[in-house]
Structure formats: C-alpha cells, structure tokens
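Next up: a single chain in structure tokens, the form predicted alone.
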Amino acid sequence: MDSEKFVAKTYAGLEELLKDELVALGATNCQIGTRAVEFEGDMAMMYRANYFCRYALRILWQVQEFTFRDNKQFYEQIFKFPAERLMDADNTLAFSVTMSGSMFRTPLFAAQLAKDAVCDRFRDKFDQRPSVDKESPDVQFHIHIYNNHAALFLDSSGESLHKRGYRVSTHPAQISEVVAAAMVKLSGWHGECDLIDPMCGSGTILIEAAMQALNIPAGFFREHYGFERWKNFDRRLWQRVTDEADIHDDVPVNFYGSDISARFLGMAEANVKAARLGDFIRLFRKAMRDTQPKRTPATLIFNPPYGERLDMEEIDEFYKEIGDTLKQNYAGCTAFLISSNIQAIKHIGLHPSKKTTLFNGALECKFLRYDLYAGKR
C-alpha cells in the first residue's frame, strides 16, 4: 500500500516518547519537530497511531502540499484537492489554519478562502455545497502555512486523544492523560512493583499506569475517531488494527491510590469503574501524611496541589510535610511528583537525584525523582 504522510501531535517534551512509540507501531521516517513528530505509513498505521499511541494528542494526515504567489492560487490549489473522496456534499466540514510568516493578514482569512475553494468545488460538480459546522464537522481540514508554502491536512483523530474515554467525573485541577502516561514511562516503571498515587485526585495516574501494565491501548475505551466519518473508512481494516491488542489478564502488583478529599476520591471511584480496572485498583480516604507502602519496593508518582488555590505559608508548609511524608513513611522507595511551583518544592528538603521539565497544560513544570533510603544516606 502506498505511503501516507502523517504528523502526530503532542506537548513540548513529549517528542522523544512519541517518536519512540510510533517506530514501535510500525511508522517509518520519523522526524521530531516541534511538539509533533512527522511519520510515514499506510492507512492502518493512521488507524493503529490513533488506537495505540498514548504520548499523541492529535493525528493529521498530509493530503497536499504546495507553494502560492496570491490569494488566487491559493484559492486555486486547494479546489483542486479532490474532497469528494472523502466526504459527500451533504457533509459538513470545517477549516483551521496556523501560520507564520504568512502574505494572509489573518488566519480566519485563510480558512474562509480554503472553505470557499471546497465548497465551489463541490457546487461545480454536484450542484450543492457542504455547510460548516465548526463543533463536530464529519471532515475537519488543517492547513499549515510557512510563508509562501502550505500543507493541507485531514484531522483524523476528531476530539483530541487524551479524551482517552474512561474519565466520566473531571477534577478542578486534573492532569492530562497524556501527560499522566508519560510521567509513568518516564519514571521508568515496568510493573516490577506496587505503584502508589498519595494524592489521587480523579485517579487518572494510577489508571494511565494500569492501562501501560496491562497493555490496554490508549484508546480502547474511545467511542469515536474523525476518520470513522469519512468516505473512504475502512471498517474491516479498522477492526484488524483493534484486533492487534494484546491486552494481559493480570499483573502481579497492586495500584494504591488515596486523597484527603472524599469528593475526589468518589471521582477517582467512578473513573476506575468506567475504566473496568476495579480489581487492580485500591482507593482509600487518608491524608498523605496516613499513608505507607503495603510493600517496599515501591514506585509512587504523584501530582500536587501547586499552590495555585493556597497562599504561600501554606503551600510550603505543604510541601514539607510531603518530604517528611516521603523519609518516615517510604524509605526504600522511589518517588515522582510533577509541580509548577518550584519555590514550594525547595521546602520538600530531599535532594532530587532527576529532573524533567514536562507541561501539564500551560504550565512549565518540574519533574522530579527521589530516591528514598532508609536511615542517613
């Protein structure tokens, strides 16, 4: 089959990991850019990125790409990309634009005058023109403009892949799955030992590392893709991408999570039910301060308040209970906690013997280990 250009999106500090994934699914030519890495594959390999990958945000699919002078052969160039291949005239479909550089004094303009180009298209040949519906189009376009050059992609992922589909309760403060997936591959867990979430929240650490012990793909729970709106899916070819799953029955570790908060944990519980992971899963209501491993070793990966909700004296009180915490209670264990605030990390009084800068949304935060040892080291 021939060879399909792809980008896969991602946030910034993610591209090693998602380029690692996607060479492990099959992808060929893999280039990092920024927070996207560019592959190569056939159409299963779009299918098994958007199925499989955990690091992705979004897959586009390069249907074209050309250079223009004015409005007029941009215009020009994109009727000719033929869309009825992929949609039919009672579709509708939508257009977002980035650009740098670019001769087009906004990116709306663009969008606007590619919209026109498909839906004159459309209006020559079948004598009616798709309407636009920018909430949840059946064809969603990107063109990428970089001066004079454009790329036009199909977005085939539809909502972003880290509504990853088990998440029916959402906390205020939640850590995206993508970036809870790559905290967990970061830490260099394998599911050699208990892995421990002290401050659980929605529950979405311990259910992203279940998923990676048990080899459940990050979008098994996922109802819909874009591409399954399009004219040329392929639905057999689609369920022998699912099929490849190779999902284990059982692992031997346990994953414990707690929170003070009997609201969060409640969230935590209907997450890790619509998750179907309740046997592998404990939740209980404690303070970190309550909590210690069942069994050491242990890995704990944990997400913080960062201070956002609390004033200073508070947060780097906080945070000095959490060293404390860490040196009485888990000696003999490994932690990870991500935070923005890098003051009130200062007072967890551990020196930390890594340190990642990851994003969790908008904010640049730390990614820390420390390595817990009984006694005076």
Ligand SMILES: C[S@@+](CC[C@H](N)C(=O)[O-])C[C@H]1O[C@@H](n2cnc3c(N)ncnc32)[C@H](O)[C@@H]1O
Given for the second form:
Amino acid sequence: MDSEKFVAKTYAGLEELLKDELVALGATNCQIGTRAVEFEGDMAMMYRANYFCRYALRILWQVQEFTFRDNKQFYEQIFKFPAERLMDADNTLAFSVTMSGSMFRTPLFAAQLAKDAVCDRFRDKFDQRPSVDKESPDVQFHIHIYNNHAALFLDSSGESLHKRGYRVSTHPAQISEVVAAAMVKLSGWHGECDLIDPMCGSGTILIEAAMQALNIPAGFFREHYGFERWKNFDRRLWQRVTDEADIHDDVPVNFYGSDISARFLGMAEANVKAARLGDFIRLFRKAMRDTQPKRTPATLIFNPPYGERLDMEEIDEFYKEIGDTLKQNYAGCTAFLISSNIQAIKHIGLHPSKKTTLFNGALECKFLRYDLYAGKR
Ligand SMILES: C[S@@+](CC[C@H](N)C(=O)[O-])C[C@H]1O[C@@H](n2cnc3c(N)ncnc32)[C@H](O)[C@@H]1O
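Output the form predicted together with this ligand next; the form predicted alone has already been displayed.
The next block holds the full complex; its first chain is the one shown before.
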C-alpha cells in the first residue's frame, strides 16, 4: 500500500517525545507541528501508532487536501471523497472543524456544510442519508481549515488515547496518563532502580512507569479504537500489529505508592488491579513525611496538590514539608515533581538541577528534578 499521511495529536511540550516514539515505531517523514506530529506510513503503522504510542492523544488519517474559493467549492471537494469505502448509509458520522483565517463565519457552519456533502453523496448513490451521532459516531471526520486550504481527516482513535482502559476509578485531581508517561520518560528512569510516588492518588504515575518497564503497550487494556468501526478494518493486520508486543514477565525493581487518603488509595488499588500490576506495585496509606525508600538509590516521581483548596500560607508550608522530607528521608535518591504553583515550589528549599515546562491539561506546570545528596554539598 502507498504511504499515507497521518497526524498524531498530543499536549504542548510533548511533540519531541512523540516524534521519537513514532520514528522508533517505523513512521517516516516525521514533522513536528503545534501539539502534533505529522508522519507517513501504511495502515499497519496507523494501527501501531494507536496501540503503542504513549505520548499521543489521537491519530488522524489525512484522506483529502484541497484549496477552495467559496462554499460551493468546499462542498464539492468534500462530496468527492469516497466515504462509502469506510461506511454504509446506515452507519453514523460526525464532523469536527478547527480553523484559522477561514472565510467561514463559524466552525459549526463549515462542519454542517461538510456533513451535508457526505450525506448527499450517500443519498445520490444509495438513496439513503447516514445520520449524525455526535457522542459515538461510526466514523468521526475532522476538517482543518487554514485560510482557503482544507485537509480532511478520519479520526482513527475514537476516544482519546489517554484513556488506556485500566482506569476504573477517577481521582478529582488525577494526572493525564499521557503526561504521567511523559514524566517517567523525561525523568530518564528506565527500570534501573525502585520507583516511588509518595502522593500517588489513583496510581497513574506508578501504572505508567510499570507499563513502560514491563514493555506493556499503551493500548494493551483498551477495548475500542475508532478504526475498528470502519468498513476497511483489517482484523488480521490488527492482530499482527498487536502480536508485535514483547511484554517482559518481570522487572528487577519495585514500585511503591503511598497517599494520605484512604479513599484515594482505594482508587489506586482498583486501577492497579485492573492493569494487572498487583505483583509489582505496592501501596501504603501514609503521609509523605512518614515515607522512606526501602533501598537507595530510588527515583521519586510525583504530582503534589497545587493548592487550589488551601490558602497561601498552608500551601507554602506544605511544599516546605515536601522539601524537608526529601532532604531528611531520601538522601541518595532523585526526585521529580510536577506543579503549577510556581510560588509554592520556591518553599521546597532545594535547588532543582533541571526544570522543564509541561502542561497538565490546560495548566502550565514546571517539572523539576532534585538530586538529593547525603549531607551538605
Ligand atoms: C494531585 S493528587 C495526585 C494525583 C495522582 N497523580 C493521580 O494521577 O491520581 C495529590 C495527592 O496527594 C495526596 N496528599 C496530599 N497531602 C499528602 C501528604 N501529606 N502525604 C501524602 N499524600 C498526600 C492527596 O490525597 C492526593 O491524592
């Protein structure tokens, strides 16, 4: 099959990681964009990106690209797309549109016009129009419009790929699985020492770290992908791609998680169980100040509260306690934490050896590295 064009979407700041990941999976002509990486490959590559990418949110397949002068030309170009290769008239569809500098008044108007073009094509050919289902369409189209230039995509992922399939319990301040996976990767930890999350909440960072160490594909627990509902879904090819996974039976390190809240720890237990990682991840109910490593060196990666529910003085004191605990209990270890609270971070009282900007959803955060030496340095 000829090489097809795709776009993998991600969060701001993770484009480089995603590009490296796609190259390692065999993608060609990778180009970094804004919160996105363009790449080329065949259908197997599209399946592979959906199944293995830890840093992608969705994989879009570009099926058409054109320029247009007016509504009529836009409609005609979309009308030309042979959508019957992917769906039947009794299937459902939906359109989303992003645009900048376009002649259309609203994205909604462009989406409506594009939907009419596809539906009219079905009416002309089969005497039946597909219906719209915005919640769970069989085929989700996406159009990107830039001035008078448009690209038509099919969303091959369906639900966002951060939904890995192991989360059975939802924490009010959980970190996105994609950001957690990126934190583990950016820390440089690759399974050479124990990994600790002393404020583990629902266990996302521990689960993502264990999945990386055991080489469990990001989509291993996920049951559905958008492309499975397309007419051209190649079940045997998909099987071949998922068979490429090379999962390790064991790792020589442990994963330790603790949290002050029994309720949140219960969530971590449920998620760890759903990810079948109970043999690797040990969970304890403890305040951080009462924790220490079982052996050193160890790596801590965590996501403390940013302080939305505390007043300024309390949050400064809370971050000071984090710093004191790192100094007193974790000498010989390396700690990484993510926080959006720049003011509070200063109260940790340790000098970060590395600082990276990451986004946790819409929140701009700092991802900080602290090397914890024994005694004064
Ligand atoms: C932002 S949440 C972590 C979310 C987690 N990364 C996840 O994905 O679910 C912060 C967690 O720190 C916990 N916490 C707050 N104070 C703590 C303390 N002193 N010691 C240990 N855990 C604490 C909270 O109970 C909460 O679960």
